[in-house]
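Only one chain comes next, encoded as structure tokens, the form predicted on its own.
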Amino acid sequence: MGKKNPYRKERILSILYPAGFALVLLISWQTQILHKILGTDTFTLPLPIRILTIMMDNSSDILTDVAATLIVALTGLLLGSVLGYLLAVLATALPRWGMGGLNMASAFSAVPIIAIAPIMTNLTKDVSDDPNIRSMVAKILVVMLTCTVSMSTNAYRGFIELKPFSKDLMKSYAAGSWTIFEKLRIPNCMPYIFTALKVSVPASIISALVSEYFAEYIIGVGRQIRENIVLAQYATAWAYIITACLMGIVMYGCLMLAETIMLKGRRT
């Protein structure tokens, strides 16, 4: 008999443990055991069946809000990742000037999203006469700033943390700075980019949801969570909360799939 693959067993257990925990949580939630533990009622914490029913009955409205939130999250994620990558390139090529940009980007990580969002709403009030456009720009800027930090710091690490003697080997072949950057630094940076995206993808959803709390235009999953809580429509609010969780899980799953395909055999 062949030897059992220990990695396969670990992979199966890594799926079974969270799935089992989710099943136990769902059962205790539906049977109201969780309510007794938390000391709450079914009005504040509606049963899963009730939440699922609301999601199905309001699927068209929920999908509209999901689309609005995804546009903000994905656009901000793309712009923030590109900006962060360019800052890392600048810091690598011109350390004296580029490090200042990295330090400024890192400074934003100390500012909470809930503080940045209303500031961006005020700063973009003259962008357009259309509240939808103003709101969209403000929300995208919040997400962009959030995603810039992780990409800039991780990409910079990927550019400078080279394998021992690899740079000296390239120079021994008379490779110039651009050749070293193209053939050595960029490929070495790829795993670090995905490391940054593992932080940025969930952060883009969270920052998009929070920015919608303060936006002028009343649309998006985050805004619906706020509005329904204010109106004491907790079941509907929970439907949007579950939707937000599913959005994050799907986006993260797509990222992991892309990493598996693009970095096959190179995962660190």
Second form
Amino acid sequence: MGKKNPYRKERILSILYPAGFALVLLISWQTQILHKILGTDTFTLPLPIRILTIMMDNSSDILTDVAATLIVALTGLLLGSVLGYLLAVLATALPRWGMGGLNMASAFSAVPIIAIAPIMTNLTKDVSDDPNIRSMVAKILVVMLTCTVSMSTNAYRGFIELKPFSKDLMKSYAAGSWTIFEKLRIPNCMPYIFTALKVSVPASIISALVSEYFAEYIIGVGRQIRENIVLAQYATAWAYIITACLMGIVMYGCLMLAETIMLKGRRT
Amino acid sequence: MMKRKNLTGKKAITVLLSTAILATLLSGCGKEEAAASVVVDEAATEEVVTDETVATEEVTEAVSEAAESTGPYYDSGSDVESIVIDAAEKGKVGNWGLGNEYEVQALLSKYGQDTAYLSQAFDMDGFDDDSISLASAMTYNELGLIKNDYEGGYGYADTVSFIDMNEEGVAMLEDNLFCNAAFAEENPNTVKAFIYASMKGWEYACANPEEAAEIVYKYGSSVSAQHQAYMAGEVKKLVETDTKGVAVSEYGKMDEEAMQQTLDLAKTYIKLDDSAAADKLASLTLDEIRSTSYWEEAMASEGELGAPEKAEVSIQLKWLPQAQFMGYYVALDKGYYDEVGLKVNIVSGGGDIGETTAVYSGQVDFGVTWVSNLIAANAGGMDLLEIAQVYQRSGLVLVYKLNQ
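How about the form predicted in complex with the partner chain, since we already have the form predicted on its own?
So here's everything in the complex, that chain up top.
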């Protein structure tokens, strides 16, 4: 008990400090102190209450957009991560090709989403007669590309960066490549998967939002942000920006929770 | 302990990284958008030698395809209603959205159709590859690219036809001249002088469209010289003809009836999620979006307007430099602004941060926008004032391919 307390206290404080800061920020925003500091007005940076009102008034419309964006982000994340993981397995199985191939792949991650998105929209025109479906495919492909790279490079490191001598130890037990892979490499890779996901979960949301800009079918949180900014409806745009942030935070929170559960017992 | 620290470090890096990605993306969006449209609109200037050959190949292909089949498109002479209904039922009506869609929605409603439309890119590839069968086009820009076979054109010539928003009674007024209401109040002489010189520029440009096109090209064109010349000829028609096809001799005049029609259609088709803004839109009157007095006094003045309160002013265009805005470039080039004591800086547009925001925030003094965009901005809380209406009729058409 005596040992646990300071740890718990530290933990509570580590939540309290940022929460307190957020509260101060929110209060100074609502009371327009923030506007004076930033030299802006309530039109460009609308008050939180107004943003919240818009979110409440349009909750059903917003949920439709959230669903559309989440389907794209999650499907793309899943497909991209699986593909990335398989690529890492392939690279581990073929060590001569592995490193170079993955370096090539990471070059892909340097291609901006805004460049890929319109290309994908054009490439998927024949996929379906329903613009909603073909737009969704195009958006998922964009998200998939972004997520593949981080998973493949990280998972590859997870397969390769083993604890010193552990591989030799396995070999001294006369373990074959497959056994080493199954018993050593795959478990070793687990934390690396979460490292990859910590990059690709926020990235999947961002690429889903941006790819909506270029999609043929008009739907999604990102598209709404753009429409409202162009129409100078900043309060509404902010409502969708906050929605996008919430989506990102919730997904990141889920990931952290999953990590805590999955990697329990690994941490000492 | 070390390990935990390490993890927090990693977390911090991840968060930083994602913030950085977000920031890069957000800052990139506008630029990329602008860049993309440059490429598209431009499909013409230097680097396009290869593009051009590709484009022409595509065009010949498409044309020969169209020539072989007799049925997939519309027969010349079919009535507007049947075309609109057919395209709407197939879900193949295209528009760019982002505040450009209201006339198309009004037309769809007129023929009892749902107001949904496909998001059209800033090129005409969607029209070319038949994913859009009724595509939005401006008479002075995209329509020229579809019909003509100069650099960047698709060369459809007379194998396409179009539906005119003016003839359908759903026209909304487009390119105007506006500033902040407070700016006009504080700087009446500047505003009048700017209107006077600009309209003089428009008058000259419409009298000499070829020369005007060359002037615009000189000031940094986003499109080829030939397309610029085509555009000048078409813009002249929009500036000198009203929605009913009657000639207009007074440049920049605000036609009450057309303005009211624009406002009425805007109230019906601009959908705002913000209830405060929606309420304001519903109650908006013409007097809250335009003032005719500055234009009237400027045009009656013969250029004697007194010293401008602010001599150095800037104007934000709605789009990239092109003959769409030739009046301002001509006024600058011919020294009309100098004559009234103004030093004018023309700022081209094209990004996602609109001209209404640029004027509202004081980055520029004047702006060119569509009346519907000004209405939406004022409903959202800006206090913008239209001071002249340069385009007297809608330049938006819906273009379709003809069966051969």
